[in-house]
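The chain that follows stands alone, in the form predicted alone, written as structure tokens.
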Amino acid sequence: MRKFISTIAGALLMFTVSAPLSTVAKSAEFFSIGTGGPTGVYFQVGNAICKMVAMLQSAEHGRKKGTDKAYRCSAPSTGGSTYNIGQIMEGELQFGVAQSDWQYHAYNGTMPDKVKPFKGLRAIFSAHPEPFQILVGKKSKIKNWDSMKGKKVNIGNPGSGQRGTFEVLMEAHGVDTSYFSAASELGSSEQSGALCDGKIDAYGYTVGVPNSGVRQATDGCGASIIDLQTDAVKKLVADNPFYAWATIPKGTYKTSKKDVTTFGVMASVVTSAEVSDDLVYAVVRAVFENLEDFKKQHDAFKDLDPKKMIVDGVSAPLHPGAIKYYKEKGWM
């Protein structure tokens, strides 16, 4: 698997440090960030981080103040949250984007059937809020959770955060996949097309707002997002510190005729205690020194606040390399 990841890192290298070839050849360090589906915001997070790393180091080499070590970064599309955490634990990825709830469960070992316990997991920062959204087809006649009974529903691909959250949601309502007439396992890049083609009636998606995949379904074929204020969801939010209420504002998509209330998590960037302090420090510094450019990479990032990013959605210990930078900035 390590050889495979290395091949991906070479093939999908999107942003590289602009440094003299002699410097790169002698001291370049390659690292990979696990993301999610290519239409999801996780993919944007990972590649935005790579771009910030390249931007900072390129600027510093241009001023002849380059660091001794150059970093080269790739952010391949992966299976999502729990997959990324598992690959970080195995040493195949150095970083990954993961929902804050799966960060919590991995570090605390509270859902070993869904994500392996990993005491070596370390947080770096959180990114954008991620509401869990259930998209329903225009002709599905689905108005709420109860009317999803007997429908064709995509619960997400194994290894993804949306799959894990959908399973939590089913358990909270006391049902399993037999509640639906069919439960498919499509990835995020396939589900909107399937909804528009009538192959499924609904799908669940944990993703930042706005999202191009969601827009494909809402603006493209009249799908809408249902409200999720059931008693079971109210209990989930009340009982779990990593969940919070979230609002998808009126006008976000063509079919957003009114505010929709649901629940959600934070997207978090995580690593392992085994990853060097120097590398983590370099990545964190690159993001926060270029935060205004980072925020321009996607609409979901526009309201990021550094002081909240190092607290919200952080349930595993912060990595020492990140702490070093935050203390230098006076944030800790």
Given for the second form:
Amino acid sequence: MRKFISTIAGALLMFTVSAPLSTVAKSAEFFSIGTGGPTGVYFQVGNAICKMVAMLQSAEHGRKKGTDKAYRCSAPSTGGSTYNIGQIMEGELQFGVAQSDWQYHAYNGTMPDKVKPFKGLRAIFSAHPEPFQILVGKKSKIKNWDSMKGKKVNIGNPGSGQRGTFEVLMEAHGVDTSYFSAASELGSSEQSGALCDGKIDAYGYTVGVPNSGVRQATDGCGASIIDLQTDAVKKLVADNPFYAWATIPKGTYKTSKKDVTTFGVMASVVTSAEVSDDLVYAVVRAVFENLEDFKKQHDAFKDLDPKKMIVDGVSAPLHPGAIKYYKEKGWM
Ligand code: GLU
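Taking the form predicted alone as the starting point, write out the structure of the form predicted together with ligand GLU.
Starting with the chain above, the whole complex follows.
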């Protein structure tokens, strides 16, 4: 909680979904959920959670079951997974959305050059699957990983999950950025524009399906997603519990003429062991009591299933506030 509670003014400036002002008594508690770029799916996850918190509070306002504490939730756009984990560690964010590979590496300290080791990281639940997608421009002539050699490629902004995962992919293939003629670091809301303008030939993005940013490139200028099934990718999937094969079904975007096979991770919602059990319990309860509404907030959430959400992609220990709710529901 530490520093963040003191930044109430900052929180008010951010996009805030909350209970009506009249319900905010002196015991209001502010918290923030780090997301990703404004056109990504993490932004939808964070703001859907805030909406569920506000819905549960207003439904229970004045009823005995309702908490007398008002929660004010904000879900600002951020750099992505590894940025969110770092800010949770600093106490600047209470929650964040993060790829399951970066959750794993942060908790286990296994890739300290890409994500800060953080033993206090706690999982809450996972949301949607995120295939790692390489989008290639219509005129790029890129068909597979090998034909990316010598092309202009966006590897993602530092702090994003795709940046780290792209680096892992390059290392797995025994190359670095010199494999490309240029490697840019554009954020997720800039990459489709750059691809359509021909400034880059390809970009890598770990994101839920469907996604409006990807659609801008596929439906907007004929870009497509390539298969990623090299021997190096097969080894990554075989050797790491947080990677799995993923399919982007035919028909997802205008240029999806066939199923695309790639590897992927889960988007997980994480927090810190220092965040109170009460707050975590309140957030988890708001999401699961309203899960049918939550699933309607974005197409990527339509298959969410509570029993899978508390197991799949959860590689840090679950927070005790979440465990309390899952036990009450008989899920654990
Ligand atoms: N997977 C991306 C990341 O970790 C974010 C995707 C999104 O914004 O939906 O940064």
